[in-house]
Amino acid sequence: MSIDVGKIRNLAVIGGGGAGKTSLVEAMLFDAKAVERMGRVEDENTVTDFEPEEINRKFSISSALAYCDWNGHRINLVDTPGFINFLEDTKCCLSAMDAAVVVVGARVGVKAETGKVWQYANDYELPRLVFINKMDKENASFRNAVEGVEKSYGVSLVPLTVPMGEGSSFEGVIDLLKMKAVTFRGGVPTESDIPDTYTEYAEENRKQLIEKVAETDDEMLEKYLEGTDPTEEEISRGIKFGTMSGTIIPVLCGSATVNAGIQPLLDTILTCLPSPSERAEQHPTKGSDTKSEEKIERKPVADAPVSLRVFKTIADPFAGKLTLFRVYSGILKSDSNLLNTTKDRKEKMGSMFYLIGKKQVPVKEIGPGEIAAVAKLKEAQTGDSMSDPGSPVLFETVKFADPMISYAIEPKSRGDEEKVGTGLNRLLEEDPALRFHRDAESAEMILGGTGQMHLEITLEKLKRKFGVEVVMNTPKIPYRETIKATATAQGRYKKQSGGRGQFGDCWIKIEPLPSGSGFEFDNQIVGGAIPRQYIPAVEKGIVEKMKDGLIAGYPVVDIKVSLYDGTYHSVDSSEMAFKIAGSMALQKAAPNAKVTILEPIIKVEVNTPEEFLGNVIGDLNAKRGKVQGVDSLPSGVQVVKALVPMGEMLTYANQLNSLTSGQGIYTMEPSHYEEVPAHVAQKLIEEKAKAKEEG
């Protein structure tokens, strides 16, 4: 029997690294009796951090699913990563949620990553609550944390609970709706009257709460201005309306590790955050009809055709692939035959289950709004849509950012190349932020990701799951060569051996083309100076020489070659001879053509707190970067835009971390090619010569 859609809450727990998201999920599961004992990150026994790489590092690397039942409702929770290297996973999971709980540390406040996940929640227009965590830690400050969120994101928070004491004097919370003090001994809440020392503080916050809630409803505001306080029911209704519309962001507080303030949060999730049906009323789930290509809406009702979307994949070499999905309409049963509308391939659903971390709870059918997993689907990948074959629908998929950093990798043991490729392709299924390909120029295997830590952890998983070790090398920068002047040259190849000889002779003119033009070949031969059948061979020889480079071994681009004269021998000439002649002609023309080396330039955007702005700009200038401008966000964060040579940015993730005390984040994308400075060109030419000697 599927769960009543009105009794479901689907939410992601998001925030910066170290805010305590995993601990909060653990406390919620424990208080709702979904688990018998409350684990701790330090003890390496939490429900949602179960991968060895997470246990060793004591932070979340991959999103994990769990659920609990609270007051007759099903709460589906996704514990998401908060560190910058793993936020693409967070973004993908948020796309399948109806709401978010943003966790902010009472001591540290908002971090650069908090801003990133906050923006993701904005992109999906998700209602959210804020939970100020770690109120029991030294230097905790509820006010500073709240003001930090308000200032950073230009929002107004509405406290529903406020702390009694902070740091070592933290005693519990005050529930501003009930106007009761709540203490938590062993996690068990006990309500009592508010102590005299907190009465004025509580009344002041209650007044602010009522004022902000009254603003959501004209009738309530009129009553309030006439001196009549709204009832608790009216306040609750106003908070939900404001939360759903985004005009109110409720904030609660507590400490996950001592299990304080968690039950009020669970209650608020039920009263303030939307069910799938309420969410669909405001933000209908729309996709494309694959037959007519018209937009269609899928409502979260049981009697609609089945439709779902995959939001995460877990690769396991033993259990096989695990596919996590959300049902948007209809009732899905085990052994159903579905159409993967993204790939236009049929899939048969196997055993389905709910997940609590890595624990699997078998289930026979999944209703609208529910989240579950299925094992061993053949085709489905993250982002894919699946639906009833008779009523296909294609939902919009998540777009992942391009890699920030790439490394060349090679297996430690010879002959393991195939195992590396197989293992990484499996890991790509569960981590769409990875990129893997074999470079056509260098023949290197290139692994790209969001940062060095991302790649290192990927290779740890490769070793653990698929038994193959690799080493990372700095990848070759895709430099190019081009010419700046026109030149002519003769390529004459003559070889006499015992029998038939080889003879080819051609004259070419080379001239530069505008950037991005590529290669142009102009056949100007008249009167049969070179027979027609040998002209393609000349071009082929030139093209092959262009691939090898003229001065430093990099492909030549943006060049026009005109073949205007030559001679041939009726017996000794051949395609091979003219191919070699063409190659020789290009090489001979090079010294007079002012050959230069081009380097790829990337467009970089760096988000940094203002205090580190000088450091960031100075470092970009030292990298031969050209700062294009600096924008200020409402939060005070500075956005530096610059064009920087790719060769200077290979290890930028670690450098920026050091420059900004871990608070800077950046994005980059390819821009164009530019001529390298003379000293860089000389170094590249010398490296080529040295490699030739050694090779």
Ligand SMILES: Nc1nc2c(ncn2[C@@H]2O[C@H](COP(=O)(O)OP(=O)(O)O)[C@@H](O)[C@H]2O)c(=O)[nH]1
Given for the second form:
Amino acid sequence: MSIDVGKIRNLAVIGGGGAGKTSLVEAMLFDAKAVERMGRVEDENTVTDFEPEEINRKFSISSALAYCDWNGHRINLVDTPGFINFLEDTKCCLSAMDAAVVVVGARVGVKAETGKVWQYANDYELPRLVFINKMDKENASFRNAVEGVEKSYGVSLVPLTVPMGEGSSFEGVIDLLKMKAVTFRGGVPTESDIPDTYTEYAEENRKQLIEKVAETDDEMLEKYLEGTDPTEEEISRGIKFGTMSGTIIPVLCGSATVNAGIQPLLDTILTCLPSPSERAEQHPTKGSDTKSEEKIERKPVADAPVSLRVFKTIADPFAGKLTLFRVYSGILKSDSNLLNTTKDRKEKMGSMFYLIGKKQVPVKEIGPGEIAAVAKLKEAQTGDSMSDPGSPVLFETVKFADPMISYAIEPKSRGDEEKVGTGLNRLLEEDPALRFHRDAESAEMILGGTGQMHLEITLEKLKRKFGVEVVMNTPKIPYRETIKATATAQGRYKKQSGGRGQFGDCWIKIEPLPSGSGFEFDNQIVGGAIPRQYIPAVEKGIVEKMKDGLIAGYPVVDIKVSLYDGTYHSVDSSEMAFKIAGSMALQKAAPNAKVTILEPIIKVEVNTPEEFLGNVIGDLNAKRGKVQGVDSLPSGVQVVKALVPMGEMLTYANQLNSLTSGQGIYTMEPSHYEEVPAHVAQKLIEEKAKAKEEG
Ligand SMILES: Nc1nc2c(ncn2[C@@H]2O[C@H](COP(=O)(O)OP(=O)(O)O)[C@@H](O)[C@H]2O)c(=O)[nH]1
Ligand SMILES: [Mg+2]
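Compare with the form predicted on its own: the form predicted together with this ligand:
What follows is the entire complex, opening with the chain shown before.
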């Protein structure tokens, strides 16, 4: 029997690296008796950090699933990575969930990475709770952490629990709905009356809670202002309604590692976050019928054709591939035949499981709104839709960011090229942020990803899973070329000795276009100076030449080419000849067009304690960066925003580490292209010339 859709909660646990997501999932699983023992990240035995690369580094690299049952409900959890290098996976898993729990450390508060995942949750319009974790840590401050979230994301949080004491005097939480104290002794929670010392504090906070809830409903607010408090039921309903519509974001607090404040969190997940059907009412699952091409919606009901979407793939060289998916409609039975609508291929669903970390729990039927895994699918990849072949539906999918950085790689021992290729292609299946290709010209293997650390870990996995060692060579910066002046030129290709001749002749004008415009081709030939059938050939020749670059071998962008004159020969002219003429014309126009090189500029956000602010800014300036502004968070953390050339940021992770004694973190995203300074341009042109000489 599949699980009643009204009794399911699907949520991702998200937040910055080190906030305590993995520990929080562990505590929830333990309290709900899904595991017998509570593991610790330090002891390398948590349920959701099980890959060797995660265990060694003591942080999550890849999302992991788990589930528990609480008060007759099934809670499906995804523990996600928080580190900037691994957020594409987080983004994709979030797309399959109905809600998020955002974990924030009570001492450190929000970080640059928290902002990223918060934005993803906004993009999917996900209802969310905030959990302020690590209340037991020295210098923990519930208020600072809450204010940090409110100020950074422009929201107002509504505390449902507040701490009793902070840091070493932290003894538990007050549940403001039940008006009870929940303390913990040796990890066991005990509910009791609120101690006298905390009564006033509890009442004050409850009053604020009621006010904020009343504000969500005119009728309730009117009654409240007249002196009638809303009933318990009205409060609960108000919070749920507010959370679902995003007007309220509840916040709770506690400590994952001492198991404090976790049960109120589990309760709140049931009462405030939506079931798959509630979510679907507000946020329907949209797709298109691949037969009729009509836009359709799929509702999470049992009595409907099956449809699902794959949100993650795990590659295992021995056990084969695991495909993680969510069923959006109908009941999926093992061994049924489905159509992969993304690939238009049929596939049989073999044996299916629920996952709790790496443990697989076999299951025969998966109902609507449920999350599960299936082994050894051949075709299915992350993002694919699958459905009943009779009612094919293709769901909207997640768009992944382009890689931030690429390196040329090569196997340590010659002859391992094929092994590297096969292994990496398998890893590509499980990692949507990874890109791998062979450069057509140099035949080099190019590996692209979110940062140096991402690629290093990928190569570590390649070695562990596929037994082949690889070294990273020079990073590839995606420079571009463009022009700054208008120029005209003739391209004339003539070969008329012996056999059939070749003749093509064209005149072009090239002009700069605004940044980001790409390429425009304007055919101004009138009166047949070049016959119509040869004009596309001229354009083709120009486009090919643009790919090769004009001065340093980088693709040319943002130019307009007008073809305005030419001549032809009735026998010797051919498409080939005009293509060559087009490419010659562009090369000949180059010297007068002031060709320059553009470099990618990256938007960087650095978080650092105040004492290192000077170091960080000085270093960004030395990297030709432009600091746009500095904000400070309530926790004292300084947020520096800057625009910096990508070429200067390749090893920033390590540099920031030493600039800030390991306390700084950063996020990056591509911004735009800018002209490189003359000395950099010179260097790139020389490199190209040298590469040409060496052949
Ligand atoms: N003192 C204290 N440490 C915690 C708490 N939660 C997590 N930690 C520690 O913080 C570190 C990061 O925790 P982890 O769960 O891996 O964070 P994640 O990166 O968000 O998954 C680990 O050393 C945990 O033991 C907490 O509530 N109190
Ligand atoms: Mg983790």
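For clarity, a rigid core is taken as the largest C-alpha set superposing within 1.5 Å between two forms. Positions refer to the first chain, counted from 1. Treat the numbers as computed from the prediction; the structure is a model and nothing was measured.
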Margin query: Is residue 50 on the same rigid part as residue 305, between the two forms? Assign each C-alpha by whichever superposition fits it better.
Written below: yes
Next item on the list: Treating the chain as two rigid parts, state the angle between the two forms by which the smaller one turns with respect to the larger, in whole degrees.
Entry: 22
Item checked: Shift in Å of the residue 475 Cα between the two forms [rigid core superposition] -> 3.8
Check: Supposing the core is put in the same place in both forms, how far has the CA of residue 570 shifted between the two forms, in Å?
Finding: 21.7
